[in-house]
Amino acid sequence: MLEYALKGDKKYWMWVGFLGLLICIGAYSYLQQFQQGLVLTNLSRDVSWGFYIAQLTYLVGVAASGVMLVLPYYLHDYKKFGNLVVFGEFMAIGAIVMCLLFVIVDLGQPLRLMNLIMNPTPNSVLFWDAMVLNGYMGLNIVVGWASLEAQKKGVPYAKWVKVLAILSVPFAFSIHTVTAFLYAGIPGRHFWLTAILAARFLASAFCAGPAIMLLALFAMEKTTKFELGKDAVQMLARIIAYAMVFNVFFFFLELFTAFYSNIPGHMHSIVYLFSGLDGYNAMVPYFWAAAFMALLSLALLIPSTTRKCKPVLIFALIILIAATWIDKGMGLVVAGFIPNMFEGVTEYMPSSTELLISMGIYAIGALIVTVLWKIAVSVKKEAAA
């Protein structure tokens, strides 16, 4: 089926070429970082995790979101997702590849990754994070490819495909749970020291991931004339809306715990995000914007009248993605280091090198998803003809 990726119109190849250009820029920036070291980043003693780890955290959620299609289709026999489920599985593959690349660039020297392989440490959360991420990626590759091949041959998928698909459901939950444990297991960082961090991660993943997927599916539908199905789109939009409700609700729980109990360690990071701390306020405008966009997205997604209007739905999905990205893709990591161990504030914003390398990694992920979706659309169109 790989041959389908080599056939495409002018727009397809222009998009692939554009992604290739972004990858080259990112690769050149990474070469600079590889030669000169992490000094090109704005990471420091006080903020040792920055933009790279923030993107890893966000993208693990994007990868996990594929379960929002897999679970209803394979476990509850919701047939209307039948046409879309492989796109969720393939998007998860692209997201996990990006996660692994963000780990590599954050390490500075990629050979350090070998320590994880050559010296496995089962009592390390990072070890289990690598295990479940790779396991989940393997399951999605096998299930997605096998089900697509069956569709190409015009036969039902094998029974073992369904078994593996159902097995991928706990893997999807575990990849983001284990990632949350990486944060929640650090007792010195009060902002992350919360029992509901894994639940917050999952709620955020199950709204942001499907939102990104749905926007990409809309773009694919427009360029390839592949019909998604109105019922499937509306069901997915409903799932996104209620996952976002839980995401916002869990954040309010954090606010109550921090401010009603009046624990300084829990309050400082949130105060920094919303009003600044000790005169440092770089994140304030972004976080207020995120809060406004989160509430506005709920106001647009919960009523069925606005949710069924496609332009409004697209707008709501865009601001939902922006809100969750600022919250989890930046604010969560940076605020966790503020204040530092000496009660001081060291602010952090990514350097141009970090941004360019991240852009290249996102382009790699987009290229993988583009190629896999191109194959899937070609097979489905051929099978339907």
The other form holds:
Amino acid sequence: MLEYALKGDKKYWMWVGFLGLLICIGAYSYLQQFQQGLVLTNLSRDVSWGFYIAQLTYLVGVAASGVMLVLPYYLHDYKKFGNLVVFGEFMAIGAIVMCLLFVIVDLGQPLRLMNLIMNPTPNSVLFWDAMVLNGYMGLNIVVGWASLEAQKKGVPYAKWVKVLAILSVPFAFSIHTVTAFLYAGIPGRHFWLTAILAARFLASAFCAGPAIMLLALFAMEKTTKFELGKDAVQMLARIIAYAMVFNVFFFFLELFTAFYSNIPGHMHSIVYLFSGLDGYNAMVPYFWAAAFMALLSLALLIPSTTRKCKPVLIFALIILIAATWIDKGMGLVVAGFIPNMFEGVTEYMPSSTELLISMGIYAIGALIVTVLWKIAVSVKKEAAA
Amino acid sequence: MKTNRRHFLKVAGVTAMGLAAGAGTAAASYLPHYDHVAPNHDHLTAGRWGMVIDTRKFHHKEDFLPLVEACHKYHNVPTIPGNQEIKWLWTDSFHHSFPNKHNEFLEEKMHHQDFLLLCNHCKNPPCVRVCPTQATYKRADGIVIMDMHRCIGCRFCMAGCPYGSRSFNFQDPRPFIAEQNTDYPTRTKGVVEKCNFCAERLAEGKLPACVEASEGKLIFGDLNNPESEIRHILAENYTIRRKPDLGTEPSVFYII
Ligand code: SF4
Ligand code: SF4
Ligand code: SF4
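And the form predicted in complex with its partner chain, for comparison with the form predicted alone?
The next block holds the full complex; its first chain is the one shown before.
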């Protein structure tokens, strides 16, 4: 089926070429970082993880969100997702490849990556994270490809495909739970040391991931004239709205626990994010913007009149993605390191190297999703014709 | 006799694990690497190494300097300016050193005094727990130590250490070492490092460099031996540890 990726119109090739260019820029930046070390980042002794690990965290959520299509379709037999489910699986593949790349570019000694497998260390959450991420990726490749192959041949997918698809459901939950455990099990970092972190991660994943997917599907619908189906779109939008409600609610739980208990350690990071600490306030405008956008997106997504209006829906999805990205793709990791272990503040903003490398990785992910979706659309159109 | 038995149990355990998992080599790599090194016959041993810092004997910045210098010179710790710095032994204020000992009406002299900070060689070290490659591990004598050749530079241990004891080599450290000590290795870029309780000096029968330079202000010894000097000092003086509420059980004590 790979040959479908090679047959495209001019627009398709221009897009692929554009992504290729971004990838080259990112690769060149990485080469420099590889030679000189992480000195090219703005990370420090105090803020030892930053933009890369934050993107990993965000994209694990995007990957896990494929399950919001798989679960209704395979488990509840919600037929209207039948046409879309493979897009969710393929997007998960792109997202996980990005996750793995973000781990690698964050390493000080990337050539020793295999030490992770050669010295398996069950007490380290990072080891389990690598395991479940790769497991989930494998499942999505097999299930996505096999179901598409079946569609091409015009036969229903085999039984084992369904078994693996259902198996991918707990895997999807586990990848984000284990990623939350990277943070939630660390003593002394109060912002992360919260039992609800994994639940928060899942809630934000199940709104942000489908939101990104829906926007990408709209783009695809426009460029390829592939019908998504009105009901499926509305169902997905409803899922997004519900998940965002949970996401915001869980965040309020954090606020209550921190501020009602009045324990300084629990309040500091949140205070830093919303009003600054010791005169350091680089994150404050972003966080107020995120809070505002989160509430506005809810106001637009919950009433069915606004949700059913496509331009409004698109706008709501965009601000929802922005809000969750600021929360998880920036604030969560950085604020965990603020205040530092000595109650001081070292601020952090990504360097140009970090941004360029990250751009390159996002372009790789976009390229993978483009190619896989192109194949899927071509197969589906042929099967329908 | 005791060590023999322990060794036998270890070997038996590893063999059983290997058979069970069908991966003998993988299990063997689980053994800490120092096991293969024959110890020097006059090396210092302990059940659990620990340190007492007598803060009453430090008054000025100059009192700390020789200790920090002794450590950093001996271990080729580079002097890198800015927040990507590397330090094994350093000083900070009371408030920064003991953040859970807030006190609005703190004794006046505490506002001006500095405290010596280093890795605590915790009994329950989170840095060991989180390390995905066992590059950081705890020895049988309680020292938390690193294998610089195994470290992948993921910096999970830096997030995991609640004491900010760890530094990362953001770049090649060698240009920042004024005078290299050829008795001790330098590090490469991309790995983490920290105080190792001078394990290499203990193996030669010498006390840690900072203890030697302190002229009695630091006491180093076996916490597991009730007859040791360090235990007597701990029994006779009120001491505090950094962030004891986290359950890490630091092996570094401060006489206030
Ligand atoms: S002080 Fe930090 S680096 Fe040292 S043993 Fe404890 S947790 Fe590990
Ligand atoms: S940076 Fe090195 S020592 Fe620290 S957790 Fe990673 S592999 Fe282990
Ligand atoms: S014990 Fe050794 S390594 Fe640790 S601070 Fe003292 S001199 Fe440095």
